[in-house]
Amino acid sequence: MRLERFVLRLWAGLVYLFLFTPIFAVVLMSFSTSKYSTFPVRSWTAKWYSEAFGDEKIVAALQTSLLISIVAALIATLVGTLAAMGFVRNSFRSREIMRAFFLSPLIIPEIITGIALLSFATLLSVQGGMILVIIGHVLIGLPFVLTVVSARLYGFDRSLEEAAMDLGADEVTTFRKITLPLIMPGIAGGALLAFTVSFDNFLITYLLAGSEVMTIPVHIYSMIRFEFTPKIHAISTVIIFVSVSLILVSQLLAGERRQT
């Protein structure tokens, strides 16, 4: 059992080594003086940083992100919830095809979706853009919302509306004084991760965003494809710096939920 339990976690070491060296890289090499990717990092500065953040693009770039993140979580956030209300709390015919039509998005591939969208948009003659974007990113976060949210109605207890509804209480001030509150931990963590979801996405942006919009993935292929420069690296690292910073959050929410 011994011999077993050791080949397992040198197993398990040896994986996350293999997925976490290439980000590790990214980052040290974000400080480094050298204009090339090379390893190991001799002498150190943090002159990137202040030319990526100096760079109107990038900023542009980073602005339209947080922007069709923010919108995209939000609506994610709020059509997920209401999902996941009807969901667990009414039992329906077709309550399984339709939930299975909600998490889709997390086993069909982004280009399948990507290109879905671009021809059902090319149908109604719509060009591409940011509302088309946002409702890509829309579909992709959605089933995360709705996975958490629906975690945190399952365990919720029934008694405590019912008690509120039997001292006065109608189902409006019931929900917004006692329902929304308790589930509240797991939409905060459903729409920190639809936001992860959304501003870490390159692929159905870049299927969907045309020419005007530019988001920070989509700006870093093109510095890539057109001038390599180390400023990909400091950019790089902030955006993991912000999608890990995000994910541990929803996961202390998460946790919240477990508790209670």
Second form
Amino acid sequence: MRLERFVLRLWAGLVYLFLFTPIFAVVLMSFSTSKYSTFPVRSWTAKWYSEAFGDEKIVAALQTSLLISIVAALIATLVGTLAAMGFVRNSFRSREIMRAFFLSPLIIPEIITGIALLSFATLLSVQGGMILVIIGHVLIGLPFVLTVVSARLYGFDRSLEEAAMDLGADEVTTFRKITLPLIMPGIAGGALLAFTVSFDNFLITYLLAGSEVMTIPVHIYSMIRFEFTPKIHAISTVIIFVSVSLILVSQLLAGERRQT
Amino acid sequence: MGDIDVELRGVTKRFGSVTAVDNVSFHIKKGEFFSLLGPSGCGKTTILRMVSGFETPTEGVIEIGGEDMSRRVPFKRPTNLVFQHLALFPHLTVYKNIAFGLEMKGFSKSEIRKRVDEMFDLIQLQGYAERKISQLSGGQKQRIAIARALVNHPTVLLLDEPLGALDLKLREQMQLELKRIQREVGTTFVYVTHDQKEAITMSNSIAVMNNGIVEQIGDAGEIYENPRTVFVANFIGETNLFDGTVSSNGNGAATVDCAGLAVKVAANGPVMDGQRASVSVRPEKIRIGAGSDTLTNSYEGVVEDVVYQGSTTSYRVRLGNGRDVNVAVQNTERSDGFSPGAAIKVGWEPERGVLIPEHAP
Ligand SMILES: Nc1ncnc2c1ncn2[C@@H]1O[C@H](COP(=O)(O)OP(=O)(O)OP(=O)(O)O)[C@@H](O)[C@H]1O
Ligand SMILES: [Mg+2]
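Shown: the form predicted alone; wanted: the form predicted in complex with its partner chain:
What follows is the whole complex; the chain from before opens it.
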């Protein structure tokens, strides 16, 4: 038994090593004085960070990314929460089909989702651009919101809503004073996840962006293609840090103990 | 309709193939303390949920204050419900929980504070206002749930086993408080319990339920002294049941032949010879030993078992035909009891028993 456990741990360790070594390398090299990706790091500096944040294009791309992610996350949260309420609270014949439809962006390759949206836009003769990118990001954020909020709703004690109504609260007040506060951790967690997948997304943005929308992942990609600079490591490290923190927070929110 | 507050007429509730409530009718007078008493799963909660508007009757009509409630949403009904599983709001403080209903009705802050404070005195939880619900014991939660409903002074207060988690002393205290409120505020109480003692001590009127059916409605004395079904006789208090067939009847009396034992009993309703029937005799109505041989129903027996219970002593006596009867004797004088094995006589007059004819199935 002990050997078995040891082997399992070793295996898990190797998997983590495999997953995170490249990421660690990026973080380490972002602090290296060397202009080239060399290892081991000989001396340390933070200058790539100041250079990155001094680069107008990077800052502009960051701003665009933030704007898109916030708007997309808000829309995905609103739509996803309402959909979750609909799916959990009602049983109708097409429920499972509808749910599968909402979750499909998780399984369908992003490139196909992207191309589908693009053809759809062409069909409607809409130019690529901000709105299209946001629609794409809403689509990929929805399944996350739907899943997290649904989980919260399944654990929700409906008799609390009955108690509120018994005490004179109408449907809207009951939702506002009882349901919403109690599922809020789920909603917030879903919103953070939607924000993160939007902020990190490259493929859909790249396909739908057209020429004038430059998000940070797309910008990094173009930087690599033209000239390599350690600023890329610096900005990548920032993105890693933000993404990991947001996902941690959303996990905490989703797992927040349900009081009864 | 003046003095009738709640009325059910032919109310049936089916969940799929389960009939939870089966053609129930009763009316409750204004200010009355009405108990629904019955074993688990007999439909008590379902009735309360229909009165508060959370379930719609499959058939039948519910009226409150003479008004048909079928189209009235729960938040516009003049009722408040203390939920069986309490349903306190976990994200609000104790104070906010109790104040919820008053806030919904738009009372002023100071009025709310005054009324909520009164409640805290009543349920003896002063100083708990700012606690979270998760920081309370089961009994404390139960008291908060009662306060949350009571604070609204509803016309009809529905309570679903509200005192289950309290210890005996607190339970009796709360029972007295609820009775006091009923008298002072004039609220109509519909009280669900499966504790027959509680129902008997608190109620003006009791409906005994079984399997979705109301078996009998009456005041405590009526139900105890005059059970109309075997279920009621068994469920309320202890009793000895003699099952048999009616061998003769007339002039307000009947004899039931019960495995060779002829039991005479007063008969108020019509019975027929040969009909199956039971006679219910409460243990305290049976005499034992001295004087019991001159009674109309008098049988020889042997004491099997003696249990001293303080104010009473309870005997199990085996009769000649092999069946046991339980007899309870008041310990008015110092023990003149019988010991196991003693051959004695037991007996009772016909009017001490109750004849329960078996209904056609
Ligand atoms: N929503 C529902 N769906 C299906 N069956 C139900 C539902 N609610 C109640 N029942 C059934 O109806 C019957 C009566 O239930 P009810 O809750 O009224 O019983 P009760 O008398 O309150 O019992 P207890 O003393 O255990 O609380 C039970 O057989 C129960 O299983
Ligand atoms: Mg119940």
